[in-house]
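For reference, the chain that follows is the form predicted alone, supplied as structure tokens.
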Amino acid sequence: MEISLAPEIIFHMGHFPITNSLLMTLIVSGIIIIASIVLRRNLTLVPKGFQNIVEYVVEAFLGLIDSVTQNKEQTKKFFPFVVTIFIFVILSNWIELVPGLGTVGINEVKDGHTILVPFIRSASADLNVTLAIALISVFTAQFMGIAAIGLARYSGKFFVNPFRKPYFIGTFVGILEIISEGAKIISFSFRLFGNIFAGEVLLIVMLNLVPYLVPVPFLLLELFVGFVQALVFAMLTLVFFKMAVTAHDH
């Protein structure tokens, strides 16, 4: 059985090839469209039904990301752009427990071997999108600081005069600083990518090797890690915001 690191073309609409992580992350952003349209079509003054399970939901993160902030505004400000994140991701990483991961497609024949090209691939088992996510969290956090503190102090973080004291430390300082930058887009993609795209493996070959009762217990194991790295993302993002905003004299 042969498992690619690179997601699998469906088919083509016109020359744009349709992968099978690309056909889920559509699926995933249409779910949380049309939950949110459903949801907001039905609100109530007295929650019930998945009305209580979304409040529930949006007063426990209200509270863990205004236990980071200390800042009411900052909360309002944060919360939209963390919860989607969680949201976005958590969904992308439990797709991979459908029923069918990695059995049910089509057969293409490659270098004269007949290979499946499965359907369901998790959208956080491609490196593509996860590679997208970053970039959106570790760009908005710049975008924020610069609006929060304005550009000239937020710059001040990464460009320090080498002739002012501490001479030289500042400027070598604001470099390390650039770097960091950069290694948070690597750290984030490749973390979340590592981790779900092992485990889809894992899967795939105990449900290959034994396919009843035995991977039960690593269904459960992928649904809990599924949800801590979502939830893992979505801090790590509220911690970049928070730390963009403060001035770095403070």
Contents of the next structure:
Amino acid sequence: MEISLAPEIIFHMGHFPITNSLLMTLIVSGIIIIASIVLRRNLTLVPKGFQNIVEYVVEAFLGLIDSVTQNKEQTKKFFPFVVTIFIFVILSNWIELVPGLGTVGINEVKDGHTILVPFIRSASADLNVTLAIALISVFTAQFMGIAAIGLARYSGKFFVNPFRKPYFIGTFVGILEIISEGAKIISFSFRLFGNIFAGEVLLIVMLNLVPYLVPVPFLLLELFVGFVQALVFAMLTLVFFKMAVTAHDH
Amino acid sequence: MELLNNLGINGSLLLAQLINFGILLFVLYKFAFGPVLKMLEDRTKKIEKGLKDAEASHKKLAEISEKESAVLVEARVQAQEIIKKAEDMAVTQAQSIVLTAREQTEKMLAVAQKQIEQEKEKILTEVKLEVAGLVVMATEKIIHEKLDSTKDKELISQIIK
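Same protein, different condition: the form predicted alone was shown, now please give the form predicted together with the partner chain.
Every component of the complex follows; first up is the chain already shown.
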């Protein structure tokens, strides 16, 4: 049993490494895209089947986002980001529940002994993925802030003149704000990565210790954790968006 | 860089994931959220319109039934008026008919009486004439002698009277 913090490379395409988590990301994206195209084709005013489920989720999120923004316009603007993040993250998290985790793969010789390179690895158990979403989330928040209240006022949050009230305290708070934006990226990416990676390790260990029955409660736990982490990611993104577009008064 | 390497962060992979998520965002926005949100909005509008229409038709129905009852009341009043008029007319007509009938009978009675009177008179005169002739004949027979016809007549008429 070999557990690697980094995603395992299955093969190289030229110089580009194809890792198992990249493969999973592509599969998840493919599923989402196909589902959305199917949905688009069968969209009717009287909902049926799949459309019902989607509408239920969409309406739940609309209500949730509305309750945070208290503004229809902002809700419309934030909605695609928040829900895309939620859907992508929750599916990426749930890959670890697919049977074959940590068992199905190819054997490779490395440093003198053979190790198993599994095909299945949660996309969220790869820092590249979580970091990418975190970067998109935080940078989009900056752009939204600039678009909503203007570059001068938005940057006024970070750069405060030390010779005006409240003098150096204000400047210091501004610097803290800059640091906190960077910290957001780190906390976003490491929270999701840590949770899902730990869950994956837990599942693999359980599977190796007691193959039958015992892993089931852990699977359920991971189902829950995957949902909560996706919700946390989406909600934090939403809150940061809202904070960015709200004018900062000094 | 060592730390990033140990964590498995790889520039090209990160870029790939960024682009991947960007595409996903775009596709979902274009194919799923836009249409679904629009559909939800359309449906909300449609339901609102339906409710409004239903309310309007309810109002109209109430109005119509109100109008209907008003019309009914008016019709009843009119009908009663017509009946009353007809009754009045019938009464007056009956009276006039009775009146004319009485008049006519009276007239007819009068005419009849007159005729009777005339007849009586005529008969009387005829009788008188006949009687006179008869008396003339009788007296002629009795006296066998004919007086002057005019004188005779005078005499007879004096006698009869």
